[in-house]
Structures are given as structure tokens and as C-alpha cells.
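Only one chain is shown below, in C-alpha cells, and it's the form predicted on its own.
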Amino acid sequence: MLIVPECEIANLMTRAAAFDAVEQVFAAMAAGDAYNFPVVREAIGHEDALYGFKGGFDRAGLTLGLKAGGYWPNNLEKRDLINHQSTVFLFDPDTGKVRAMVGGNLLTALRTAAASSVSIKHLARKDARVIGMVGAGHQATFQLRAALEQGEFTKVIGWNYHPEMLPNIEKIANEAGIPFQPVDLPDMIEADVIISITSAFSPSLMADHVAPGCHLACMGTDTKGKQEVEAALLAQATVFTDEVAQSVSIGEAQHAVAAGLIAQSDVHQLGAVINGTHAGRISADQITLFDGTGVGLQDLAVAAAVVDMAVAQKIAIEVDF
């Protein structure tokens, strides 16, 4: 078995490699060559933690495995550890023998950012210039870095429930040499691309905050009850997702479907756009929305890529197991 510890991931995995891995696995999913297993997610009754498993099998890439982990809300305060903790396990699809164990914390952040940036590449207008950020936490910094690589952006605007956190994303904009401006939510109407990355259970971004032609990447809703944007916004948009079943059950689309504003058939796989079997954006004033729920195949794809890198650089630890 190969081990790639968390401490090595930053020296191995790049945003470009994460982007390629996620784009390819979305395409495989839409082609029917890869599928996710049902998600297990439980409150364990200890340390207020949520723990679960996401897994799947990619026949095209011959990648089989799972990510185990979750959210420990007291970690940072009590132990100076990040609250999200995860590990990816890969198995040989020919024999079932364990192939690798990979640190999953940074990989999760990189694959989540890659998913939204893949949606920007395939769905945003080519003349998009202003990015709006709804949310300014740790993951928002990964989102913005990846997104800025997908176009010729000239301005970043941002809003957060806690305004004192906005310097997190202002720093990323400054590093890219792009001006940053804090705004109120109605001013998001200036944005050509909006990324929402919060843990909210009630909507902040409303339909009248979004201009015609905007592309939205809604990345924070991955649990039943969570909601970042007004359900009416999905009714006005062409909706895409990583996996339809998750979108309508635990993603942003759950609320619009429950309210009867859209049907499950109105939610499309982003992979179909990548493969060319869905037209994607067809007009300059069309609102497109990507509901990024996070799927196990994303984790497996980036983990498999980083294992290959670790082997090539002789960093992977091999143990008899």
C-alpha cells in the first residue's frame, strides 16, 4: 500500500492538475462511465462532529475508493487543527486490494475550487470581467484563486456575513493585481460571475441581486436544509450540477424542487456540457447556475492524480499491508 501524507500534498498537487482531474471525472459521470455510491453522513454524538463516507467507481480511469471524514467544529479552538478532516482510500478495481491512503484535507479544498472553476470555464460568458464572492472563509480563498485563472477578470467584489473576514479574499485579489471592493448584497448585480461559499441554512443571495447573463457557482450547500440562494433564482436560471440526485436532495436545488419551481428534469449534469451533449450557455443574457454538491468521484480523481505524482517523485511511502 502507498501512503501520501497530508504534509506532502501541497508540494505535489496543483490547481491545474485538480482542474483537469475534476473536469475529466465530470465528463466520465455524464457519459455513464463513472458513478458515485450513496453518501453516508451522520452526527456521531461526540464533539458535535459530522462524519461520513463518499465513494464511487470510475470505469474510465479505473479509480475505486472512498473518502472518510467530516467536520469537527471544535478542532480549531481546542486543538489548533482545521475543522474539516478527511482521508482518501483507493483500491485496485481488479483485485479489491487497498492501493493507497492519501491525506484529504487540502485535496478537498482544491477539488471543491476546481469544480466551480470548471463550471466557470464551460458556462460563464467569455467577456465576464467582475467576480462576486458571497462568503470569505478559508474555502473562499481557494475558490477565488481558481476562478481568477478562468478568465480576464478586472474586479472582485465581496460580501460576507462577518465583514471582518473580507480581507481573506481581498488578499487573493491583491495578489492577482485586481482591485477588490466590499459591497452589500444588492450590489452583486454588478457581477458577471458569482461564487457563493457559505454554510448558511437560509438564503442570502436573492433573485434580484443577479443580473441577466450572470453565471453562479453555488458551492456551500451539501446537506439537507442548507441554502445559499433564493429558490426563485433557480427558476430563472439554467441549472447544472455535479450529480443530479444529490442536487435535488442535499444541494441548492432541493428547495426549488420542493417548492415546485423546478423539476428534477430541469437540473443538468455539467459533464454533459464538457462532453458536448448539452449546449450549456446559449445566449448572452442567460443566467446559468452550477449547484456544486461535492461528489466522492472528485476526491478519488484528485487523490489518484496525487498518488501518481508522489510515485513519480519518489515521495510515496510504501508499506506491506
Contents of the next structure:
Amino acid sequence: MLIVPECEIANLMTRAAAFDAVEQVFAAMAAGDAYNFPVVREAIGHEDALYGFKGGFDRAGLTLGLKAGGYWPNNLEKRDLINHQSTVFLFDPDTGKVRAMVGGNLLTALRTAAASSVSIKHLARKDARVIGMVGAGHQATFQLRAALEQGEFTKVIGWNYHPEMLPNIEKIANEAGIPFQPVDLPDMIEADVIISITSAFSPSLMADHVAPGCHLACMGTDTKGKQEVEAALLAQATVFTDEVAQSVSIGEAQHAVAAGLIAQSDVHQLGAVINGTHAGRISADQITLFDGTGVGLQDLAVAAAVVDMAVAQKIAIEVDF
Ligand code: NAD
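Switch over from the form predicted on its own to the form predicted in complex with nicotinamide-adenine-dinucleotide (NAD), please.
Okay, now the whole complex, with that chain kicking things off.
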């Protein structure tokens, strides 16, 4: 068995490799070559932790495995550890033998940022110049850094529920040499691309905050009850997702579907756009919305890529298991 520890991931994994891995696996999912297993997520009644598994099998890439982990809210305060903890396990699909154990914390942020970036590449207008951020927490920095590589952006605008966190994303914009402006939510109308990445349970971004032609990547809603944007916005947009079943049950689309504003059949796989079986954006004034719910196959795809890199660079630890 190969081990790639968390401390090695930052030196190995690149945003470009994460992008390619996620784009390929979204395509495989839409082609029916890869599928996600039902998600298990449990409140374990200890340390207020939420623990679970996200797994799947990619027949095209021959990647089988799962990500195990979750959220331990007391970690930072009590133990100086980050609250989100995860590990990816890969198995040999020919034999069932465990192939690799890979640190999953940084990979989760990189694969989540890659997902919105893939959506921007395939759905945003090519003349998009202003990117709007709703959210300024841990994931937001990864999201913005990756998104800025997907177009010729000249300005970043940002709103956050906790305004004191906005310097987190201002720093990323400045590192890319792009001006940053804090704004109120109605000013998001200036944005050609909007990424929302918050842990909110009620909508911040309303339909009249979004201009025709905008592409939104809604990345924060990954649980029943969470919500970042007004449900009416989904009715105005062409809605895409990583996994339709998750989008309508735990993703941003759950609210619009429950309210009867859209049907499950109105939610399309982003992979179909990648494969050319869905036209994607067909006009400059169409609003497109990617509901990124986060699937196990994304984790497996980036973990498999990082294992290959670790082997090539002789960093992987080999254990007789
Ligand atoms: P974080 O705690 O670092 O940041 C939370 C963000 O949400 C901050 O910007 C905060 O100001 C904002 N926020 C908190 N309460 C709010 C409210 N009531 N209204 C509006 N904004 C509010 O968290 P993070 O690690 O950046 O994660 C953000 C979200 O992304 C979480 O919901 C997490 O579960 C989700 N997530 C999704 C995926 C995916 O694949 N889609 C992957 C990882 C994380």
C-alpha cells in the first residue's frame, strides 16, 4: 500500500492537475462511466462531530475508493487542528486490495475550487471581466485563486456576512495583481461571474442582484437546509450540477425544487456540457448556474492524480499491507 501524507500534498498537487482530474471525472459521470455511491453522514454523538463516507467507482479511470472524514468543530480551539478532517482510500478495482491512503484535507479544497473553475471554463461568457465573491472563509481563497486562472478578469468584487473576513480574498486578488472592491449585495449586478461559498442557511444573493449573462457557481450548499441564493434565481437560470441527485436533495437546487419553481429534469450535468451532449450556454444574456455539491469521485480523481505524482517523485511511502 502507498501512503501520501497530508504534509506532502501541497508540494505535489497543482491547481492545473486538480482541474484536469475533476473535468475528466465530471465527463465520465455524464457518460455513465463513473458513479457515486450513496453518501453516509452521521452525527456520532462525540465531540459534536459529523463523520461520513463519500465513495464511487470510475470505470473509465479505474479509480475505486472512498473519502472518510467530516467536521470536528472543537478541533481548532482544543487541539490546534483544523476542523475539517478527511482521508482518501483507493482500492485496486481488479483485486479489492487497498492501493493507497492519501491525506484529504488540502485535496478537498483543491477539488472544490477545481469544480467551480471547470464550470467557469464551460459556462461563463468568454468576455467575463468582473468576478464577484460571496464568502471569504477558508474555501473562498481557494475558489478565487483557481477561478482567476479561467479568464481575463480585471476586477474582483466581494461581499461577506462577516465583513472583517474580506481581507482573506482581497489578498488573493492582490497576489494576482487584480484590484479588489468590497461591495453590498445589490452591487453584485456588476459581476460577470459570481462564486458563492458560505455556510449559510438562508439566501444572501437575490435574483435582482444578478445581471443577465452572469455565470454563478454556488459552492457552499452541500447539506439539507443550507441555502446561499434566492430560489427564484434558479428558475431564471439554466442550472447545471456535478450530480443531479445531490443537487436536488442537498444542493442549492433543493429549495427551488421543493418550492416547485423547477423540476429535477431542469438540472443538467456539467459533464454533459464537457462531453458536448448538452449545449451549455447558448446566449450572451442567459444566466447559467452551477450547483457544486461535492462528490466522492472528485476526491478519488485528485487523490489518484496525487498518488501518481508521489510515485513519480519517489515521495510515496510503501507499506507491506
Ligand atoms: P468557513 O467557516 O471558513 O467560512 C464560512 C463562510 O460562510 C464565511 O465567509 C462566513 O462569513 C460565511 N457565513 C457564515 N454564516 C453566514 C450567514 N448566515 N450568511 C452568509 N454567510 C455566512 O467555511 P469554508 O470551509 O470556507 O466552507 C464554506 C462552505 O463550503 C461550507 O458550507 C462547506 O460545507 C462548503 N463546502 C462545500 C464543498 C463542495 O464540494 N461543494 C466542499 C467543501 C466545503
